[in-house]
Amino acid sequence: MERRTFLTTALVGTAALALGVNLYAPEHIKVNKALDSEHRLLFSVLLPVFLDDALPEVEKLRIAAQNRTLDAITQTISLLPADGQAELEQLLDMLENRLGLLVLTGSMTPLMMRNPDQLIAMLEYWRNSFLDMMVTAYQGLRELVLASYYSCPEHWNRLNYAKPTFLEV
């Protein structure tokens, strides 16, 4: 067999297999996307590595302040324009693909299966792309996941900010 033969064979195969793996669904997965259809499973794993330092210490108020982030980003979404929210729904199915994963990340590993540094280096590679798809990518999720932890007033303590009390009568 002729090398250049052996490498178009195994290019085609991994191609076909990575397609087969995408294509390729279990029930309980379909069941599992239906119920998260505002992709809360993808952002509480960003969440951490997004708020690192800004999320309270105590495991109980984490917890708290995350789904409250959750919701927030779900009310932030559905302020943004139409072109906008198909934009980061398109990213945000990527990201919950396996052949997405693997064009933006070089990786078939979810998400969700990844390690916290794992992921703050994927972030970082995709900050300093050369690619300006990549660079937006980062930028949309940070803004989005940002605007809306602190769009909640629980969390502008952290900040030092306080509610401005000259417009209450």
Given for the second form:
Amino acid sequence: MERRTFLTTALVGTAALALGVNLYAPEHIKVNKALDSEHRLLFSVLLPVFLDDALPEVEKLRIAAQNRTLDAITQTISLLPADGQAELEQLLDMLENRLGLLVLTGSMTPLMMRNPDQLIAMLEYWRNSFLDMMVTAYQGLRELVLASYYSCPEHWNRLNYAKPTFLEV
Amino acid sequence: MAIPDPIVEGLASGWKHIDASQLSQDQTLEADVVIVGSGAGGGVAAEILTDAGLTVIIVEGGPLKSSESFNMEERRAYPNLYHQAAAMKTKDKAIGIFQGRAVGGSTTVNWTTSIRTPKPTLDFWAKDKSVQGLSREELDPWFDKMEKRLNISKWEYEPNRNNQALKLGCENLGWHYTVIKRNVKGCWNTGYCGMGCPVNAKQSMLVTTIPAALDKGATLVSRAKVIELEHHNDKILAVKAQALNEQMQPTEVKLVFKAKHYIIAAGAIHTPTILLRSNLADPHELLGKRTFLHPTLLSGAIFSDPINGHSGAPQSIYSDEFVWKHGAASGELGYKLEVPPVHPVLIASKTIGYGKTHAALMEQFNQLQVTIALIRDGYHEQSQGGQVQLTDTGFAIDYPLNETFWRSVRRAFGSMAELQFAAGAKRVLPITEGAPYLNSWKEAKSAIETLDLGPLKTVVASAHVMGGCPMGEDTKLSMVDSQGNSHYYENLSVMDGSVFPTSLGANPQLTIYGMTARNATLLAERLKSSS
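Right, and the form predicted in complex with its partner chain of this protein, after the form predicted on its own?
What follows is the entire complex, opening with the chain shown before.
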């Protein structure tokens, strides 16, 4: 995805999310769903937190890496079994509507409106929760994002790792 | 460099292979024997039965992939070759499970470690689980045979640095260690066994027994998910399967397989699942129970020098120092020490945290040594394994982790840290929530004593699924006899790791090869004499 497209999607999504469309929008307005069926906006908010210090510092490279990771996440989700997809979908939907956010995070503030420290606080709240549901939400998202990011050979520079090249000779 | 691909060549030579994803009409196929699954059990059985002159159909749920598609990238290997893209988990999500799903089963993706069944395991089965005729003396000729067939021999090269650390730590502490035997021929020592061997050096079922069976006329059906066995009285009448498309989703096409004899070798998750779904006789409700995983803990260690755990034979040293220390069934649970290959997705997902701390760990990727402890489950009265259960959409694995288990985990973290420091580690990181980097064995010892261990806090993984359809002579304890034949159906056998009455305390492939070689040979003789 071109950066421009990404930003456009993000902006439209921002408005939709801030309104909490899932909860408040009339049935015939499906702005959010139509534009963001893969939850790219939601993940674009979470990626910088999960991947802090892993993403490249140069903005252009950083955005490319984020978009590559968003694509990889979509791909990874498509490979999950039906049960896993359904569970994840439920979690992502909750994070995209205000009531769900209230249940999961104790606040109705859309994720897009939260600063990095608030997002970290949210992840830490889940991570250390006494409720298994919260912990598995954290771990599910964590594994999905990190596995998707490190599945891309373009992101291996910082590891000083590359796969052998003997097959390409 | 172009590597010869025996699968591509075999298909061109006229092998009978049906990729069910390409079918548009229902099919019915018949043979002397239908084998469900093409892993360690199914592969060996297919070759032996075909050699005996019987007609064989091998039905595999996964796809037929071969070296031309093995590109040494996890993002391709996991979805192509593993169940649930290597993201399978137990019901409570506390244990991640790696299991192969492709022609060759888990042998296509395992790390080649080949260990004969430990004697204490076989003794326990004979004494407590009514297993007969499976002493080491009786099995050794079959291990000899399969070691020769699959080129299993001691790894004569220098271990990679990851394994060397295990060896050095054991040497410095006076602990037991062994050089591993591997099923490889002309190994390039690259370290990518877990993503499908790109040079066909690994002597998996994919490049040995399955091609041999196909050369002799066997039929392979891939991407066909077995749904159930049709049965009446004490006979199995047919195997019913559903075709899967290239995305592994069911299509409308149904397949029916009919045979004189049926072998289920779908692995310790799917064999019980298929048998449960078929509503087969199970008067003592044993099916799917006592599922064992060798639940495995990880300990990371940072070394000053490069470890490069991605490079070189993934496993070449193991230590049995703690496996049988307290006896087979008494005292604390034993654990085996090994190392895993270190690859980006595997390590990124099987570690703790995110953001800055995770990125800092990943930046030390090449200095990272990882030791694993595989807990030997199924012997102690407080270690009764888990359960494969049917669900509306498939199956779930319920595996409770109790206090006895966590006590062993704490000891295992201690042993791994002690070993890693003895090998020269600068810092050790037990992979569990809240564990800090530990700077010395002394510091580690006291810190590990107070770690807050538990499900969803401690990373637990498994690559060895066993049990769920146990063998033995006592029908209260077993579904099949000691030769893998059903107690209840005259033309049904099970030949895979599901027949183990406990876990092994060793990596399972060679046990499955040896036992299946014996059981399939006996079956072939029986089928030949009755025809």
